[in-house]
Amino acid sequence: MGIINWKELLYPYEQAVEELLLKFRSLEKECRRLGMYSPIDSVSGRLKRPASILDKAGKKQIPPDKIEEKIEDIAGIRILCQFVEDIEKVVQIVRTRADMRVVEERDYITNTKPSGYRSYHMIIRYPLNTALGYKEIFAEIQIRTNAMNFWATAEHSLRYKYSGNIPQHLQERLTNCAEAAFRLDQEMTTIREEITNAQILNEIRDNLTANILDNIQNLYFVAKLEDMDEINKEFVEVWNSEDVDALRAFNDKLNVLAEMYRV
């Protein structure tokens, strides 16, 4: 193979996943701040390093030239999600956004792999402004749930440590973890309500307690020490019984006289 300037190469696919990374987590917390249920769960991304690269150009026999144009996951980005469900939605997510196009799809939850492997996959071409110019790349969205992820990863290790040859007793447990790991995923979607309620309870909580904290903090410089200290009392009150609406009321009283004395 030619030289290759790596350092050239890499840099726009480095940039993709810090925009990528950005623009999915905002996503994620902008749900959470409106007290929306997140489809995402957590976002993280990698960069295919230069040996993992050339390792797949010489499998595939793609020449150094032709390595941007034939291999597509050299920036990618892994979203995981909570249920099965969400993973149409994220996916509808990526479809409909006007900051990248996808190009293919690869369900691999309808059409689990040999091995037990399940995720989707899909490869966009994302656009760059780049100090070099404009320049569209290629990248790789993998979309799964947090039970797949871990089997995956397990799995990755395994195959890693193995060059690719697990044993086939090994296999075998791993296809049946595999399994167990979709059967997890099918019951968490039967109390999908419970647990998608209760966090979103837990959103609007810790969020009502950050605005109280920050009224209090605010409050200490103009109001009375006695007038602090009753509200303080009340407050630790109100956050033991765990109340909501109280909670919320609290906070509201806390708004009108942070107005008062005009904090």
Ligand code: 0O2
Contents of the next structure:
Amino acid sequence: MGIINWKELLYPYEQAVEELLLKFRSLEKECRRLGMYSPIDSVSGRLKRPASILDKAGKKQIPPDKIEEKIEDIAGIRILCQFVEDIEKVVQIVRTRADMRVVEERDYITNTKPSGYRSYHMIIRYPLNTALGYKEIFAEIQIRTNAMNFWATAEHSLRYKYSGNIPQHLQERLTNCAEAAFRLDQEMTTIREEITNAQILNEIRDNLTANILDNIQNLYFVAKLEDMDEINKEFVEVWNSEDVDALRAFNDKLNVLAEMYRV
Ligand code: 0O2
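Okay, that is the form predicted alone; can I get the form predicted in complex with this ligand now?
The complete assembly is shown below, putting the previous chain first.
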């Protein structure tokens, strides 16, 4: 194999992983800030190690000058979802984004791999502005549930340890675990609505509380001490009531008060 300038080869992919992480994490954060349900539960990313790149290039007989063109997962992003139904929503988000172009999709959820592996893969072309100019690179986005990921991570470790030849007794256990993960996803789906509603409510409650605390903090500078005493007492009462409507009404009241002091 010819000489590879690893720094020059990998830097754009490192940049892509960082940018993609930021973009998908921002999306998740934005949903939460807006009190909306986020189909993205968490996001991670990794750069393929040179040894793995060489290994794959060797297996697929890819010459060094074709690595960028033929190996599509040097930059990898993994998006984890709580429920199987969320995966389709994330897939739609990726398909409609203006800052990346989907070139291939592999649905290992409908078509589970013989190993038991389930995940949705999307290969994208991603534009980058690097120090050496504009370029487009491939990146792989893996989308799966937490249960699918739990299994895949465990299986990956075993496959690595046994260099792909997992002993029969372990393989049987793994197959059982894959079925259990599949059933867990199915069971979770049956209470999905209850869980997502509860999470949205918690998010709204947290956002309102943060606004109230900001308001109280600001009022300390301008309001009378007796008024602040009253406000603090009322806050404790409203907080203890765990009533979102009461929290909202109290927050509105503080907004009006803050406005009055501003005037
Ligand atoms: P790593 O360490 O994650 O980078 P190929 O290598 O040809 O089989 P191909 O055609 O590039 O793979 O794409 P494929 O099969 O759609 O996806 C490859 C990646 O999906 C793998 O990357 C794994 O991350 C994951 N994957 C695919 N099949 C399995 C499986 O049976 N078990 C687990 N745990 N993961 C799987 P790499 O390069 O193998 O490894």
